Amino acid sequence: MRTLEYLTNPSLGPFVRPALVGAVGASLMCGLLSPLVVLKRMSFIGQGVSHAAFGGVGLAFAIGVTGVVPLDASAGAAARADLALMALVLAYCAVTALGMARLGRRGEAEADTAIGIVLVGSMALGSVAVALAAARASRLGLPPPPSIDSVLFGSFTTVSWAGAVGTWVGLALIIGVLFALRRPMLFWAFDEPVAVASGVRAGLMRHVLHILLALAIVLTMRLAGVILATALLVLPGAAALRLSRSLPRVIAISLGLGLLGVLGGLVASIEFDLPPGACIVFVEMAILSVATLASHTRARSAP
């Protein structure tokens, strides 16, 4: 198999096996994300996150913090390259998630359109931006910013081991953040008017879910590219909710499923060549065809 081969390639290896650090921690990550986003039909806002990252990258291109490094820099200033260029697309993010959070309180079409404005504008943005920031790089003979398509769909060779660490601190943050709220945030889930009458602070919830979403996607981005990094972010939770109506089950099918399909992807993208965010997308939504099959089966043969 091509994947042992990459993993255990001297050459190969350092390439890869960031990579599969940092996709570990971003599954478990998104699965444990992604049933909370299924129930609050969030997974539009969560594609407006994903777009606007891209728009946060291009701004971050244009002044210069492009996580590039020469070749003969030290791990360290690769580095703070790296976190440096995630810092301000996690701010960027952050705002606009927000803002869209603060939409979520008006109107359900009136949102929708801000969102889509939002996304459509965030793209055009880190279009413009990546442009002028090649343009920059030309002038001042300085080395170009990473290729807009790894950006859009992920790529192996961007995700540092920095960046695999970093997914695994958010998935603590995240894990500390959820068990923190636990009861509030399942609560506001599942039956958001009682909730509020019972004293939650929906808004509260909606602000703190919509940061844990940017972080997710902003941590996600390098494997799996702005345009597909919603994905995990919503098949793990939807094939989950077919298979049971128990939270703890649903939680631990969405991590399992969550984990099956990034494994499952980039082993598909090394034995044949094809970008990794393509096929972890098209491994979840196999196992989402199946899942839902399943719930179908069992509901015909159910008295």
The other form holds:
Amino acid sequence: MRTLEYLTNPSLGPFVRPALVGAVGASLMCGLLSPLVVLKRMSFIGQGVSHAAFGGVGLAFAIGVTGVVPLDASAGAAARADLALMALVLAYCAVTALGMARLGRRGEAEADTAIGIVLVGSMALGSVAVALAAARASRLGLPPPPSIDSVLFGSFTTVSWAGAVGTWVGLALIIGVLFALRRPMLFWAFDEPVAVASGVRAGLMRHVLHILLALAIVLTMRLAGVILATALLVLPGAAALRLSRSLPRVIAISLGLGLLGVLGGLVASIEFDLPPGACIVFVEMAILSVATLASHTRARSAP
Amino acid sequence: MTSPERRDQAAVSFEHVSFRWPAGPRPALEDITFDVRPGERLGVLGPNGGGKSTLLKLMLGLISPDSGRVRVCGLAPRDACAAGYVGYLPQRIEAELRFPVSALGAVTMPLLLRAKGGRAGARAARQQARSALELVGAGELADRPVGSLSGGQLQRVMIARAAAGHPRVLLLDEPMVGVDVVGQERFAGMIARLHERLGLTIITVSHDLRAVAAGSDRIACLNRTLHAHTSPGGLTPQVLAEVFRHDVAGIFGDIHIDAHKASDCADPSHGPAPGAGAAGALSDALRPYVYPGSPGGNQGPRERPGTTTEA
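Other form of same protein, the form predicted together with its partner chain, not the form predicted on its own:
Next comes the full complex, and the chain you just saw is listed first.
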């Protein structure tokens, strides 16, 4: 197993270990949000936010915040650079998510258009800014920023210990917010008009969920890439909702499937030397197929 | 004008309320004033586009009037909703039926919003939800996932949810749309039981005379303005004719409006629809579910009042 060799290898281990620790945190974070994303039909919003993250990354690169430090820099400096990048991207994503929610208040068609526009706009901004940042780095002799490929599709070597710990902090935050708001949030997710008539503030719920989504995407992005981060927000929940009709079980299954997909994908990525994001998506899709088959079989065998 | 004391007692009060949607060519509601007494059952009858939904949205606090004042149980509508004073049954069930929740869980949701005392509070909320389900005869559905319920079962669960928190005011939006005759009778029975047991104030909004006449103490007719405000017994053909006249005139030409016409007008968007109503049958029509407005019989020449016995 190359994975085990990598983990124990003194020169590769430092890269692989934080990636794995971060991956576990990211998968749990996304697995927790995933059923809500599926039930509230937010996967396209998720796409919008994750593409906005690419725009945010581009902008951060353009102002010199690349998260990359010279090889001889201290661990503290590396962590600071990493956190600065994540904070910038998170701010950009949160603003974009709230903007999309605002534009989308007029109805589904408007929301759809707003997301579509933000998505392409951020992609354009991101690709130009990343290209400019790379040119600037080579001109000034700075360490090159991560390639467009690694930003879009994820890469191991960009996950630092700071990023890995950040993922777990994000997970704790998401658990805390969802637990505090669980009653209005679940009522709103189940039946928005009646929840509103019962005093639930739908706008607040929507904004909170958008911001948690942005947080999860930014923290997952290093690993799975901005394009594929939403896969982790959609696939585990979609599979879990096919497998159970009890909420606690759906959440548990979603967490488990998210974890399984991420770890399976990472191992596959190391074994076959493929981009991790794509491997994670393939494993998650395989799980979803099995779940769909299982739910069909069960429906047929039911009396 | 109502005196302040009386306004505070009213379950719902509108005082000179006007509202215009941003894109609307004219106000949706103009100078609406009425009170609903606690425990009263008010039917609001009006054509499509007459402002019924706007009226409901004002009572739910989803929109605020441009002028005038709406009070629910003496509070601003939003506060009344947040306090659990308002139960609401929307026209279409928009609940996410893939949501992994049992009927009991769905009915418990609004109760949990206000439940206090941790686990004990949650347990009490579940108990309250269970008795609400039993009150509408859906006790045996408690553990079924909502996604596995039939339309009628789901409606019962939704009524239980609207009533579970013992609201003071129950708002029913077009409750009879798409419900067959048997379903309508069962629905009316449930609502009557809730009214009796919980002493609810019930406001039913519909374009369908059958839905509002069934078990209403008073009927208000709404077409941008509130045209009449009367007991079902006093809902004469003349009153209905007055309510719908101007809208109808545009559609049917300047016709003589009789009882038959007036009951037609309940839904002018359907064109010259149920033509079976007759002056003599109108008082019958106001009894639950014997309104002779079934489809068919509306294509032939207009019958004279008093000639049909379709009921």
